[in-house]
Structures are given as C-alpha cells and as structure tokens.
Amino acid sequence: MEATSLLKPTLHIEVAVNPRRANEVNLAQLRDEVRQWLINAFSTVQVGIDTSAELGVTRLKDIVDCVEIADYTGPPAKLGHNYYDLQSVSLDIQTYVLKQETPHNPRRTIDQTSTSSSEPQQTRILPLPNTAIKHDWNTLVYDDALPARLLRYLVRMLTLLKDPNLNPTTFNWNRLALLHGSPGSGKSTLSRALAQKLSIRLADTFPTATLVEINTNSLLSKYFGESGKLIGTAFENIFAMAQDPNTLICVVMDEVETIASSRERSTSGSECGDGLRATNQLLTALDRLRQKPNVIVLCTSNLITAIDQAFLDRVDIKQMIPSPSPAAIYDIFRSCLNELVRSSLVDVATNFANPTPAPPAPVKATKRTKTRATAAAAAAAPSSSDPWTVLESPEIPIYSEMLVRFATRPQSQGRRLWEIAQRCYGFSGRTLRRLPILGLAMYTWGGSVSLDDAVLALEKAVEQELEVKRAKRDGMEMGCE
C-alpha cells in the first residue's frame, strides 16, 4: 500500500502591496487577481523568485511592489530543485504592506544616574512586517531547507492552539523556541526572520503583529534584587500588550543564558543569588503568557549547557543552528559575489570578452518558466547584428548547476568559487559574508574590477582567514605543552 503524504502540496505566495496604494486596494479581490495571473503566466515556478518582473502593463504593476514565491509546502517535488507546477499544487496568497521602522521614545535622554532602566534600553519594539528586516529572510543559507521547516513548525503550533475547540490545558505547549549552536551560525537573524514571516503567513489569523526584542544584558542589574524586578516588568508590558486577541506578539531574545542560568550552579557555586532570583522571575513570566495563545517566544544561546533545566523542559521546540556546510558555503559566496555584480562593483562585461561555450541548461515548460535566470538571460540575449554572442550567465551559477554544467571546467568561476568554499568549513556565517567584500577591499586597487579578479580576491582573502586560524590553534598547542 502506498503511504499517503500528510501535507497538501502548497505553494505559499507573498505579494507586497505598494504601501501609497494600500488603502485603494480590496485584498482578497487583489488575491484572486493574483491567482489568476500567475495560473495564465507560468507553468512551472522556482522558490526564492520574485515574478513580479513579469507583471508588464497589468493593473496589478501599480498595485504590487513584489510577487514572491516564498516557499513550498509538501512532497518532495517531481520537476526538480525547487520547481513546481502550477496544476499540481494550491496556492496559498497572502498580501502584506511593509511597515516602516519607528523608534521608540526618539531622542528621548537617559538619565544614568537613574537606578532604573528605561524601556529603550530593554526592548526594541517594530511593527511587523517591517522595512528594517525584510532582507533578513533571503540572506539566510542552509541545508535541508532549514528556516522553511521551522516556519512550518511555528505557523501550524499557532493555528492549532487558536482552533476554539481545542482546550490548550490538556497539552503542555508553552509557544516558546530555542534556536542554539555557535556564534556566527545566524541564531539571531533566523529569529527575526521568523517573526517576520510569521506576521505573514498568519495575516488572516492575526491581522496586526508586534516584534519585541529584548536585550537580556540590560535586564541584569548591578543592584541585589533588581534584576528580577526588571525581568517582571519587560514581561508584564508584553503581557499587557497581548491582550488584543488579534495581534500577534513575537518576543526575541537574544543570549538567554543570561537571564536562564542553571540555578543548581548558582547555588553550589559562590555565584550571587541575585541570577537565581532573575531565572525564578523568568520563568514565573513564562507560565503566564502560556494564558496567550497570540504569543511566541523565540530564544537564541551559544551555551546551552549553561541553561537552567527548568526553561529547557518549558522549550517546545530545541534547534541545534549548524555551522554552514561547504554547499551553503558556496550558496553564501555565491550570492555575495552576484549582488556585487548586481551594484555594478563588479564588471562582468570583461569576463566574455572570449566566451567559453557552455553546454544550455534544459527548460521544458508549455507557458514561460520563471527562475532567476530570466531577466539576465532576456538583458544578455543578443541581437541579429551583434558580432558577439554571450553563451554563460553573468552570474554564479547555483549549486546544483555549477555541479552539472561545470565538472569538468576548474577555471570556471563557479567551479573555482567550490574548492574555496570547501576550504572554509568551519567558519561562522559572519566571517563568510565578510571576505568577499574585504577581499575586494584589499586585494584590488580601484577601475574596473572583474568577477575573476573578485573570485581571486576572495581566495586571497579566505587564505589570510585561514592563516590566522593556523597562527591561533598553533599557539594553542604551545601554550598546552
């Protein structure tokens, strides 16, 4: 008997709406119109492509900033890496207006004499979804389509407590998430990465949404008994602004460790008793909002050993954030080098000067296929009088294509761009998105840089990174003997 998939294959749509246009616009007329242009324009989509490129001289052209095929939800698909078909799968719309970043309290002076600490200092509180982290989502790269399945996790825990038949008593679900591994692995981002897109996948569930960061430093305080009286007032402003059934409030803290220390090293140690108080404060706070089923918890820690056993067990859902593998390494590379070559700090125009032929990469589609190819193969495709004709994409190719097209061509940039990525396992993700840009920096000297001389300045780059991770495990080694 052949198993049956418990998902519906589902392709969830995210349509950005031209915020001057917002209150013009009918969104569930909007949707349909939606619907049904992509239904008549594409065949088969990609994942990650923003078709709204496409739109031409559509009504929806003014209306919409971005037609995003943001991610899948399902079996694995029949048509390959990320493709599917239109036919085959539901369509899942969802509209949303980006919300420009407002500071809280702007300008406002901190006294710091003061005992107590002001709410600027604790939180950071954005609507959602907002301008200040909607590339947060697209910079994050790893394996087994990671940030997708915790998406996925999240939105259908917040749905399945909202159902009014369901008595949330009977389970122990507290909405709470541990994302930990180490530094540099992007904790922080995917965390507000969610939130992000959470606020909307969930629109029709929760109209409005709230992000609130907590910076867990600042709720330790240098005076016995305050920092769990500080703790105690962060949430209870939570706590009061979760009252709105209708408003999703996701609360990201970073290094909870912090304010979750293990009580039992607390007291059979010489610690001060005052991070026992701050853990014990926490904790009461987070039985509390369990009452809230609009609100999420999302942590992030580099130790986890160091978390108090009591907040584990309240952690519905534990993710070890790996370290980048050499495949999400080249993907991490590769996207640095094409928005280099995106902002025109990077010259591709002199890497066809002699064009080394490429075998093309099949497209099988009875309407058009949209993958991130298009538009530069549309900007590249020559006319009938050029002398020249460009065979390869002046772009780094994807993994998978670089693996196919390129095997058998080690001087290809993408090939090139593999063997450094390989040689960089082990580096965090900050270091990655560094070298590319410092090695341009430091490596080449003004003019007209091309995406040789980049892949070459990153090489050299990613040489001095290793030499000073030698020097360091060197002196290591003669500081044990």
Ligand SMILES: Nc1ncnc2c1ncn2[C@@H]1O[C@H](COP(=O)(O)OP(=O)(O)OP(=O)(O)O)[C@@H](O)[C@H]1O
Given for the second form:
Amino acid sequence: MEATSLLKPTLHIEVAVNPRRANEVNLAQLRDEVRQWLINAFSTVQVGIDTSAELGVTRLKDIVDCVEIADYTGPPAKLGHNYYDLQSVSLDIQTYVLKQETPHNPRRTIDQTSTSSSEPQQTRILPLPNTAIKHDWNTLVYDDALPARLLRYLVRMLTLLKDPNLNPTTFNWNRLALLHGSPGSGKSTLSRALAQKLSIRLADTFPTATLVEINTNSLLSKYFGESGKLIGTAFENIFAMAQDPNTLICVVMDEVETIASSRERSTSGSECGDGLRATNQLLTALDRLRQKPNVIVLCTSNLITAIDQAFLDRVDIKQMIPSPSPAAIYDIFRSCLNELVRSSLVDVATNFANPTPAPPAPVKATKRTKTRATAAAAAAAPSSSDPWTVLESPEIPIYSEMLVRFATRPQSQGRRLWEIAQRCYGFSGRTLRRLPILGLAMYTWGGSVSLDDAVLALEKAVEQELEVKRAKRDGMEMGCE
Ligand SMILES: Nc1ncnc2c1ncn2[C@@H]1O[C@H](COP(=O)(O)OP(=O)(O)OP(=O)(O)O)[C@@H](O)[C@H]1O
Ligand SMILES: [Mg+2]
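Now show me the form predicted in complex with the named molecule; what you just gave was the form predicted on its own.
Whole complex next, starting from this chain.
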C-alpha cells in the first residue's frame, strides 16, 4: 500500500493577516470566511498560488495580505499539474501575522557571554513567523516536493507525541533532523524556512514560536576547556525558553559537525580534548531537551562523515539535500530572470519590437477556476483585435509550459534557458542564483538590456563557470599524475 493513501486529502491554506488589522479580527471567523470565499470563487486551485489578487472588493481584501494554497497532503490528485478540486479535499486554513524584524528590534541575543563586541554572537533568536525569512521557502526549488515532504514529517513528528493518551517513553523520538549535502545546496535556507512553516502550520498547537539559531563556530572557544561550557550554557537557555509549552522552539544548528565531531577522531590524538568535551556536552544537552515536546532541532552539515556516531544515532530524520536537477535549474534561472524583469533592470519592451509568435497556450480552466497559471496563459494568448498584442509572454514561461509551447522553437528565451540549464547540472543552488546577475554585471553595459541580452549574458557566465570547473578538474588530474 502506498504511504500517501494513508493520508486524508487536505489542502493547506495559509492566510497572512494584515498586521494593522490583526487585533480587530476574530481568527476563527476569518478562517470560516476564507473557506467560504475559496469554495464560492474557485472550483479547482493550484498549489503554490497566492489567490489574494482575486479578492476584489470583498471585506477580506482589507484584512488579509495573502491567501496561499500552500500544500496538499493525500493520495495523488486526479487532476495533475498540482491542481485540486476543492469539493474533494478538506481545507486546513491557518492564519498568521508576520512579525517584523526592524533595525530597532534586531534579533535578540541570548547567552552573550563574550565581552568583546568583535566576537560573533553565539545564539540569535527571532520570533516566528517573521518577515526576515518570508521569501526563503518560495526561493528554494527541489524535485519531488522535497521541502513539503520534510515539512509533513516534522509536523507529524511534533503532533503525534503530543497525544495525551500516548506514553512517550515507549518511543525514542528526539525531534532532531539533519539536512546534509554539498555546499550551497540550500540546507541553511531550508532549515529556517521549515521553522517558519512549522510556526504557521502548527499555530493551533503552539500559538507562539521562536527560532533559535546557534552559531556553532562561535561555540568553539579559543580558551581550552571552554567550548563544552559554552554549549552547556546555550542549551540551558533554550531549555529555559521551552518552559512555556505553548511556544514552539525551533533550534537551527548550522555546520553541526563543528561541535558534534567524531569523538573517535578526537581521541586518536589528532584533535584536542576540547572537541571531545564539546561533543559530550551536546549529546547530554540533546538528551535533556528530549523531554520538551515543544522543541525541534534542525541541523545542517556538508561533512556528514565527520559527525559523531552517537549524534547520528539520535537523529530521527536524515535528509540528503541534492543539487538541483536540470528542471529545477531552469526554474531557478527563470525566477532570477523574471525578478530582473520585475525590477526593470531588464527591459522587456525591447523584446516586443520583434516579437516571435508563439503557439496558443493550452488554457486549462474549469468553471470558477482562477489560477496564476491560467491567467498568465490568457495574457500570453494572441488576440486578433489588438494590434499591440504581445505574442510571447514578457516573462520566461514555467518549465512545463516551456516544454509544451516552445520545445520546437530553439530561438525562444524559454527554450534557450532550458539548453543552458542542462549544461549546469552539478552546480550548487548558490552558484546558480549568482550567475544571472553576474552575467548581467560582466557582459552588459547599462542602457536598455533586453531579456534576450540577459539570457545571452547568462549563457556567457555559465560558459565561464564551466571553464573554471574544467581548469580545476585538469589541475587536479595533473596533481594526481
Ligand atoms: N535548490 C535551490 N533552489 C533555489 N535556490 C537555492 C537552492 N539551493 C541553494 N539555493 C540558494 O543558494 C544560496 C545558499 O544557500 P544556503 O546557504 O542555504 O546553502 P547551504 O547548503 O547551507 O550551504 P553551505 O553548505 O555552504 O552552508 C541561497 O541564496 C539559496 O536560496
Ligand atoms: Mg549553510
């Protein structure tokens, strides 16, 4: 039996409440209103879409900033392409108010034991959900809905053990997850984004939430024997914060191998006993935190082989974060180029001078169906009555649309971008997000830059990056000879 068939088909809707109106609204009533509005306005919806643009002049328009069809959990949907029939699913509607991180209220620090202002902060705390990380989730592109799957595991992990009828000591759950993978694959961004999503998705269980980011490097003290103590104090503070059972504490520990390095290696003589003490202290602290059902610890590492076995044994979810596939690379480049268009750094009007006709877009809509995809397709479809109609969308099309509409048009921007994406397989997300702007900086000289120019500049930046990789590989091969 497929695991997904065990899940009740549910659409998760996330509603951002306007912070200025948050004190006036009854949230339970607001959830009902949104549910009713969705059912009346749409027959099918697509996951990943913010539907708030369709609110029109309803009362909701003044109260909410975003109504996102955030996720679907359940058996594979019949409609495909991430479309769901609203009549066949339950709606799980969560409301949230984004907290501000203003310059006057920077991330609070705890455990600021260092006296020198030049020493880095050991721990930073941020109330969740927060504007500072509001875009993180949507900037990440992975195959197989990896972030959504991870989120679902974590939600279940946190809710199952809250069941009052369950004796938690029967199970060994540490609520500890490890994201590992090569540098720049998005592990840190994903950890913070998961914390943000958890705070929204679990708002019924935990009305407040806090992100605690531990700077593992700063916990390694230059004074011999101090590291263990610093780790102990940092976790002591987290334990104190977790006394309120209504507050979800999401601890993010980046580069965890720094303080959870293999004790075998420490005792083999190459490393000092301070590392060993640090690892021991961390394991003890984690065992103590286990008693707190409102704490979840998300760790990242790009050196999993260096991590202590006893630490790995405590990890409930170990998830490899892969480098993006060509289709994901296409989407990353597409989002970067479309952002350049949105910000007017790239001028699409220049392209309109010589539009190349595209075949009509496949319009896939049912009665009352409104989605961003169908709206974009409608905008891109040619109209015979308007002499100024743009025949190709001013934006780069999404991957599936590119395959359908532009596969046979090698000169179209979408098709060219796909060619480039396939050559970048193996690049990290960090490199991929840099290349479009690097290309623009290196190969264009101000004035009006068309989308064609931007794609060409990206092509050149990619070629240069491949050149560097080839030179590095050749150098390594020569070194081996
Ligand atoms: N799959 C991806 N999709 C989109 N953007 C990505 C992806 N992976 C990484 N990025 C982008 O790359 C940048 C670096 O990501 P991040 O710092 O989270 O990587 P990391 O895995 O923690 O790296 P490191 O191992 O060096 O700490 C971020 O701007 C992030 O948005
Ligand atoms: Mg990182």
